[in-house]
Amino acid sequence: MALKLPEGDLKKRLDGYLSGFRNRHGLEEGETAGNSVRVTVRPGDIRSVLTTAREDLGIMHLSFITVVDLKGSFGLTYELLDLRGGIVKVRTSIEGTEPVIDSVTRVYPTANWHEREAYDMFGVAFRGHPDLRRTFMWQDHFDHHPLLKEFEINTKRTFEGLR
């Protein structure tokens, strides 16, 4: 398969990918500033928008995915790239004590550990992923998920046998 890249200048690049995802899907937030491409979108809308994104637009490489915990929602960002310079960001929110969104494997593998390590970190879930363990953190005994800002340093671990 032969990879093509978006062709044209920066900013007409950017100002397609902004009119390519309001002309598909509703928006909540759009804009450009510098060298990205910024838009929010609803959480059941998030594999849809980087489909239209990676299949429609031509942008290939989703870079990584930030997580915030904002007690009592989390805001996710997923940072693509156009290889050429432009930068995509397309956000969300999902909210909820056990939060869960829909996983974007499919569409872009890169997205595997990068969820791996939302559920890990933060206890995001990813609906549909093919292998949705923990990273870093043990896989048993161990239900805590360390960047939440309700996680307490001294919480009891009970790692049986280990000491």
Second form
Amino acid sequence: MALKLPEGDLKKRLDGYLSGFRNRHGLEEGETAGNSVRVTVRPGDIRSVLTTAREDLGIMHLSFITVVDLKGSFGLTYELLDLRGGIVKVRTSIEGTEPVIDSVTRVYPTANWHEREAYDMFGVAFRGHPDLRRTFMWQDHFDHHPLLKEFEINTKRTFEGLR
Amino acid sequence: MLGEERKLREGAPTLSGRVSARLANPDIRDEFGLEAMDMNMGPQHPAMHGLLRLILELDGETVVRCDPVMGYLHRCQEKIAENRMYPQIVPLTDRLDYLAGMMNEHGYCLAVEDLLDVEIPPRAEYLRVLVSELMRLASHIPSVGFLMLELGAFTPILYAFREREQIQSYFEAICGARMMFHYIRIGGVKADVPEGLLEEIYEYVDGLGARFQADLVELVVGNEIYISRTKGVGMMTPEQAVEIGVTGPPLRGTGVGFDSRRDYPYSVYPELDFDVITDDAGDVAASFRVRIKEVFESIKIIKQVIEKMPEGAVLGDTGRRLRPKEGDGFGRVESPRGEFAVHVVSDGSDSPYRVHYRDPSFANMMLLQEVIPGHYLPDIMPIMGMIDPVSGGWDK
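Switch from the form predicted alone, shown above, to the form predicted together with the partner chain and output its structure.
Shown next: the complete complex, the earlier chain at its head.
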């Protein structure tokens, strides 16, 4: 099998990931807790930090992307797995009500659908995404993003332009 | 409508190397002057595992482009969860991937318990593993039957459902419901199992292996039609599989031994003895070989759990009002289809600020878009069977 998965002591590996992020990006706030490494990055750095994780540290699997609407800003959590017990949680936050962030599909192709889902539910635009369409909601005539906090569940929605 | 969608898709890259020249230029004509043909498959299709529409672009009988359209069963579970209290969300998770209800409940409860200081009694942990593994049996055995049904053989599904019905009746004895369980609670499980049931389950799984081998495996696996329809179909290299983000049996079928039960241990799995099954071929047949062997591993786990089952309480004390501390809770379990993860964000109130489900069906479905181009139209069904997706799972 050509694919090489990480081996060795989990604690040492996590420290290696953390120092790898520190050396390349100077992330001082990073910490290890249990079986995970948590780092907080600026939104502009997200693609380069995840490139470091994929190319240099060899963390191959992107598990999911969580977006949280913090009313005025958006918090994003990228959860990466090395498939052998280690977790890396990369956090960032985007200010403003029209969020834009770099897409990581070039680094982790699986991010394609996770980013489409985030766009569908929150309206987060991923710059450089090859195929940014809605996943679950209607493709046209529906301009709302249902997981935003301002989306009231009891309000009747209209489909503009649709008879 | 289809023309518009194609325009949106222009310039999108694919990972698969098995594409014809049509993929690079959809307007190219063949020697008869014919363009590629668009075709809709689904959403109402008898072999579609629920409601899924595939927009296919065909070059003769070869699929050039496959574009899954989801959302026909979308209930916005994550929005509903933001408006419910923590314990009220547990029964809703049953409706996600309804062939793996116990795993969904377990994953959600692990995420909330991550934020709470609650001690889970050992008997509850063992009962959680017991019902999870029964659930895995009730999902893996029919998946073989479903595949054969889609390939045109009706008999195997009957044998598969005989076993599933029996397991569901055990669930009914344990928690009163056959599919929508609400059995695993935050802090433990709802109730102890009835007296004598553990012995009955032990006896049942003891004979299940031989029955499964005789009735299903030997009927299906050596069959010439089965081999010709599954061998070499849906081939992926390990690198491709990891890139696409596939987990579960399709990933293990390519040789990558990733199983959350071993690699991200939870509950009492570290105390149990089981193997992570892998296969090197990377096609549909390999993923089904993995599933078939995993049935025997689950039987092994259930036997150990019943032998080691400790006495005691089954529900820890979480207090009358459940208010987890502020922060993020994560839970990850191995569902029959792959890695199921839950992320709960709490702001210290009665209901979660945000719940996010990472469903294996949703993530694995990207495989359709990447692997199907280059295959023949009838190969779509075995490839769908390889993922074995569940509509409630991918649509949340």
